[in-house]
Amino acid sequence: MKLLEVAGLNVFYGDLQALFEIGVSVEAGQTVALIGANGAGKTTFLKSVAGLIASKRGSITFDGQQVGGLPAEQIAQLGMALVPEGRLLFQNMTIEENLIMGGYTGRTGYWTLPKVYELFPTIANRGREMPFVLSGGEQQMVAIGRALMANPRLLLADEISQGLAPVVVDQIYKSFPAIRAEGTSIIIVEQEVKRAAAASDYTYCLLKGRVTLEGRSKALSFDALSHAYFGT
């Protein structure tokens, strides 16, 4: 069953068109990778789906409902959560307060504070600390945990490995199977082709706002992905 279906999505920043006729779908329980270089349109796509960009044309259907014109808070209440690029934690709140903010939608389910701490034991005893004392990787864990506290059906993860050490990225990626096991589908936005393809069921490659390649991740060769990524 399709949880998310995007068809003919065009997005504009004023007179500048950023996305051109994008079509992406996510099955329930699936992990989809969206890869591409800086400026390819990956973040713009996620923000459009999450309702953070208004200037767009096309169809966005989430769990059978048209959501393309809905405000971000209403889309979140329907079960979509974004882990933003750069984490964007509330710096004047503690770690625990940041996590609790993720539950403002009122959605209930598996993910609670104890379950988030169980998923990311590194932050389990640091709930009273402020975000700025954490490492970049620990902050990313809080950002993911905050999104999970909304008990989403679809998790949008934007550039989650950016600027992090490989060992920390490995820890974060190891959390994805547990997240999926509780019924959450995932879209991973990444620049690192091999890691994203290895962690996903299906891959889309964007270049200059257009889909240049798509297919089941295991069936796409690294050469094909590289050509689509760089436009060669």
Second form
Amino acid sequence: MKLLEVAGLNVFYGDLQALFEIGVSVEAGQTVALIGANGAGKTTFLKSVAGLIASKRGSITFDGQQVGGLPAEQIAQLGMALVPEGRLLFQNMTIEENLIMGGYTGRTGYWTLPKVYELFPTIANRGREMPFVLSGGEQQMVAIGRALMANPRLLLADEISQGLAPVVVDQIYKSFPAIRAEGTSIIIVEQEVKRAAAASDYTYCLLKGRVTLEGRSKALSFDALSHAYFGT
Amino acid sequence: MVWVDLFINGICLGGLYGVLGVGLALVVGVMRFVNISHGEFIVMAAFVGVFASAQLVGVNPLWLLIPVAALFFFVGYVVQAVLFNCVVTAPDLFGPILLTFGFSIVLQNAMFELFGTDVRSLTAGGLSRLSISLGSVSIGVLPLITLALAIAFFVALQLAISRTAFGRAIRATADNRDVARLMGVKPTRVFNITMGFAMAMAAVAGMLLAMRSTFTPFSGLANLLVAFEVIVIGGFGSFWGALLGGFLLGLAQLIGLHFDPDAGIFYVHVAFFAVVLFRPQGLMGIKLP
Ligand SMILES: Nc1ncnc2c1ncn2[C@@H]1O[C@H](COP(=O)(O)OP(=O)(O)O)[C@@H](O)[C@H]1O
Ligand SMILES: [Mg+2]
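For the form predicted together with its partner chain instead of the form predicted on its own, what are the coordinates?
First the chain shown before, then all remaining chains and molecules of the complex.
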């Protein structure tokens, strides 16, 4: 069954069109990668799907419901959670308050504070600290944990490896099977092609606001990918 | 002894100024929005108090604080929902200023039309003459009640914001509106309720102020100015700073009046100016590098 079905999506920033006729679909339980260079439109895509950008045309169906016209707060209620680019933790709140804030919708399920701490032991026992004392990797774990606290059916993760050391990125990616095991589908946005392909079932490549390539991650050749990525 | 007297009364008045400021501070902190008509709401609450207590002879006006605060919570909620939200979410810097400035003029003139320019005040019954003596110092009961209410408001607000789920939603919205929305927070609802609280506090401050001094339909600007000075010298966004700022201004006013009986609230502005000159980040504000 399709959990997310985006068809013919066009998104605008004023007069500037950032996305053109995007079609993306995510099956329940699937991990989908969205790759593309800086400025390709990846963040714009995630924000549009999550309801943060209103000036768009096209169809966005989530869990069988048309959500293209809904605001972000209502889409969150339906079970979609976004880990924003740059983490954007609430700086005036403790780690634990950030996580609790993630559960504001009141959606119940597997993910609770103890379960998030179990998933990321490095941030357990640090609940009372403020976000700025954490390393980048730890902050990213809080950002992911905060999204999980909503017990989402679909998790959108925007460049979670940005600015992090490879070992830390590995550690974060290792949490994905556990997240999927609880029935959450994932869209990961990455600039790093190999890592994205390895972690996903299906890959879309964006270039200047258009999908230039898509296919099963295992089946994509490196040549085709780099062609689609750079537009050469 | 006169100094102890001045100090205690200054602190009591200052607590009131703190409440005046903290409503405005809450709105600025959460919405990044300055409501220039804040002072007019304070005056409106005083008018409501005056007319309600005229109807309810024998009822101590202090009891009226509760229904009037509730009424102004509702008024704040509705004004935010139908009027202010139109500009709060707009990227335009002048929208909020023009709208609330215009609104303050409309409210001022409406009050002038309805009530004229009579100087009024709210009589607190026998309460305004009651005082308790501690040795040779006598402290008015009304100022003490005012201070107690002010402190109760600060504690309640602080607890609500730091401990409740809605308080977290308020802080999240103040920090980053879009990220808060991703957690399921509806910012306009947060704004409506925040304005409701701010107006309830303005109403309480307005009525208490009317019990200790006089007002006219044009007193709003002076109130806004004091509220503004309180939050600037307190350090933007700091609640306890606002209370401290209120204390400082209250003390400045009464000490000034003691030496210069015609000064009015002149020394409030002098104290404000001195703080801005020597500590521009405010009393509790963080020093910018
Ligand atoms: N808030 C904005 N206003 C105007 N243009 C924007 C805004 N955000 C992004 N853009 C433009 O939209 C395009 C896609 O940006 P973005 O979605 O951030 O790309 P990516 O996440 O793939 O790096 C870029 O050309 C960028 O300049
Ligand atoms: Mg991006």
